[in-house]
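Single chain ahead, written as structure tokens, the form predicted on its own.
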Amino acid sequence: MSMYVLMRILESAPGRYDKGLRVLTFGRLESAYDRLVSHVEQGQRVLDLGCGTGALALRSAARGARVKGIDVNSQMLEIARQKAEDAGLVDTVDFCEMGVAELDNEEADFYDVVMSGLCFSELTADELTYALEQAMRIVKPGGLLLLADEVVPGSFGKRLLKGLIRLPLAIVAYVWTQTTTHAVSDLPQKVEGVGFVLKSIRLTNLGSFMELVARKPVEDGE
């Protein structure tokens, strides 16, 4: 069974989703999300694509942002809503059942920040391109795109090493949580391709997990 198929099974295990992704990302997910959300400011409008159980959305709301989190999995959204209630954030974060295919309903130049954590690694190539195009449309000029996801390492040696290291970990994670992901290739190039300007990229030593910050130009050429 392919890693792609295994990732689709995560929808059947929402209660174990967070633990599974921590295993698959070697425990680095929490600090990565903290760094991404450090770019969010009080009062900003934030959209979290594929919000899952609310890790990024709730961090942003806790910083005083007005957040909309979207996901196609209703069970994970229920967990996110319960987390928001427990944290006293129900007035500042809204979780909606919808997918990236519905982003064309969002208002143009509306959000200060569009973010996503381990969502693009669940999308097809066409869905990923569409999500980036819509993110470019709906974020304000000067607004940010914040991404954290699994990526394909640049060199063959690192790709081979990643596969050797990750395979047993993925098997353990699947047995425990029914969760896995597949890596995204050429993510910075895809982000630049729709018009964003890269601000920073942070990679693990193996080059298999990326934190990316990009900005929508205020005007052409800026």
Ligand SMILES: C[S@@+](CC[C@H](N)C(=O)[O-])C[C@H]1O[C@@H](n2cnc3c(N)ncnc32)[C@H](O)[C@@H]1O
Given for the second form:
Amino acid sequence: MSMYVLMRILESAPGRYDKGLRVLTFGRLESAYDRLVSHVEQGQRVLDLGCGTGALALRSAARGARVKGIDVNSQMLEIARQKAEDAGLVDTVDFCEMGVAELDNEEADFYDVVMSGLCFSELTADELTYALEQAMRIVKPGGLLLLADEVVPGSFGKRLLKGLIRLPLAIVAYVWTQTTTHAVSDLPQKVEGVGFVLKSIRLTNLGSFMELVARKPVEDGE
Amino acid sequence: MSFLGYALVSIVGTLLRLVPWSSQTGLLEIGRPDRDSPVLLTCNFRLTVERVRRALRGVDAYLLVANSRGINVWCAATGGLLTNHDVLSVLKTSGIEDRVDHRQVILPQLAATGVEGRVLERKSGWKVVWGPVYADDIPLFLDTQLKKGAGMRQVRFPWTERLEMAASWAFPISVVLALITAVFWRHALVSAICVVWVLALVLYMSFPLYGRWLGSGFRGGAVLLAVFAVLWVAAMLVLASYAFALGYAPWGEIGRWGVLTFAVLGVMLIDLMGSTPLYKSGLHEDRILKVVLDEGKCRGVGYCEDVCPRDCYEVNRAQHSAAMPRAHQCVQCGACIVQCPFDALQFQSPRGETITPETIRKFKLNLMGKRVER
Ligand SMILES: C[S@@+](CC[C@H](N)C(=O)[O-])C[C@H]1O[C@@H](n2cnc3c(N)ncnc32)[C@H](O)[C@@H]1O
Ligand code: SF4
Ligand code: SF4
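Show the other one: the form predicted in complex with the ligand, since we just had the form predicted on its own.
Next comes the full complex, and the chain you just saw is listed first.
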């Protein structure tokens, strides 16, 4: 099999994931995640989509929330579980091997917060729509949707500049992880499209990284 | 897509075969499908998608394109990049569930190393049928009530595919070589590239002459070495006599050609077996694994026979038993082990260690080291 070179690299990806990401983002991701999680309150039910090694899920659990983290990558989840154990959070956070396509098994109006970091950019177009629709269904009226992800910048100049900067990084990331990501376009419109009301949007990194907070409206408007 | 477009996709896809090339995932309509039309699934390697569509001309069906990260079915499924999740995802999110009344999806047989029919059925209610290895056989497969003969189950290595393989090695090597020679050895650039293509073509076109003696172990290695030696000596003789015929034969120049052909042949031959669908990659000789059958657990249901790309199995449905009369052809893909519903199959290493179906389902081939548990 000629793909063996790439597989070899992939093989070691989950173990190196945390460190690799920190190096690639110069620690900026950490502060973005801290800001997002500041919306989570003690005792709330939280769902983390594509939780990976648990960056958002564990932060939320540390704030006293009851968290479920889902991901399709069992090796990532193993690391996440280990981290939960090390942090003494095993009782409040639960990691499940499950894709966003299985969100239809979740109860309606169940979560106070549905969150996701850097996962939407790995989804196919159909999955992204599906994930948002399901998020709208399973979050309680008045509950929050918290997203942090790579987005396509709004203006042409920034898009071009970003594209140039991104290319070498994308190649490194590709060699590293064997996957490419697609920066999400029109994320706010998509979030509003399924019925959420936007609360705040913060753009960083030349408009290519978005932190988004949205609320599911309570029955008769807000 | 027009013929010209298809030809272009084919050529680019072949030359860059070793590089992933993604196409849009989701639901495609082939012809005019209705609520009872068959649902087929493939990977999102661009070349594959175009080939499947072409093979399906005249058929009314739905084609689901699952996210295999732009890699072909076999490599993606075996390497853990086309998984249960990816198939489940396209079934659930593409909208196909609203378009048909049945719940039966035809998957390419070569996906059986990484996608588990039973898990999908349990999680989604969709029943998996393992279709033919080659897209060209799909129309016949559909016409014959999904009966799949031995011919449709086996991988082949016909000259067309060997030609493609030759091109997909020669092209990237030429690119690298062109960059190197452009700097260090400019006047030899064109000749060097010609030599690469000729060597690749000779190597793959003459495959039937030596192919059947390849294999694992000492003999296989010796055959590989012999092929290498013959090709290298032949290349050197041709080049040297050409030089003498021109009456210009500086030893330094001939020496450089010797190193170049040696290196090029080395790169192409190091994983020759892995470049064919007929053998397992020769690069991990440490893992000569054997499939062992626990007759006590086997109920003769025949999933193994249905998914084995090398036709190793013979299942006796009347006596509810299976046997492996052609075990020597095994490429250690693991498909049979992954699919057996009774866990009657597992790998065994020469040292007697076993690798359970559970481990193989979890780690596939991408965690090569982990397959033999230490
Ligand atoms: C870049 S990682 C981000 C992980 C984590 N949220 C973080 O920020 O560290 C993206 C994760 O999304 C997961 N993922 C990709 N597609 C998914 C899907 N369809 N459903 C659930 N998770 C998915 C991947 O397995 C991966 O762990
Ligand atoms: S799939 Fe398993 S149980 Fe069925 S015939 Fe093969 S070995 Fe026997
Ligand atoms: S017998 Fe060998 S070649 Fe056939 S499916 Fe099993 S592992 Fe693959």
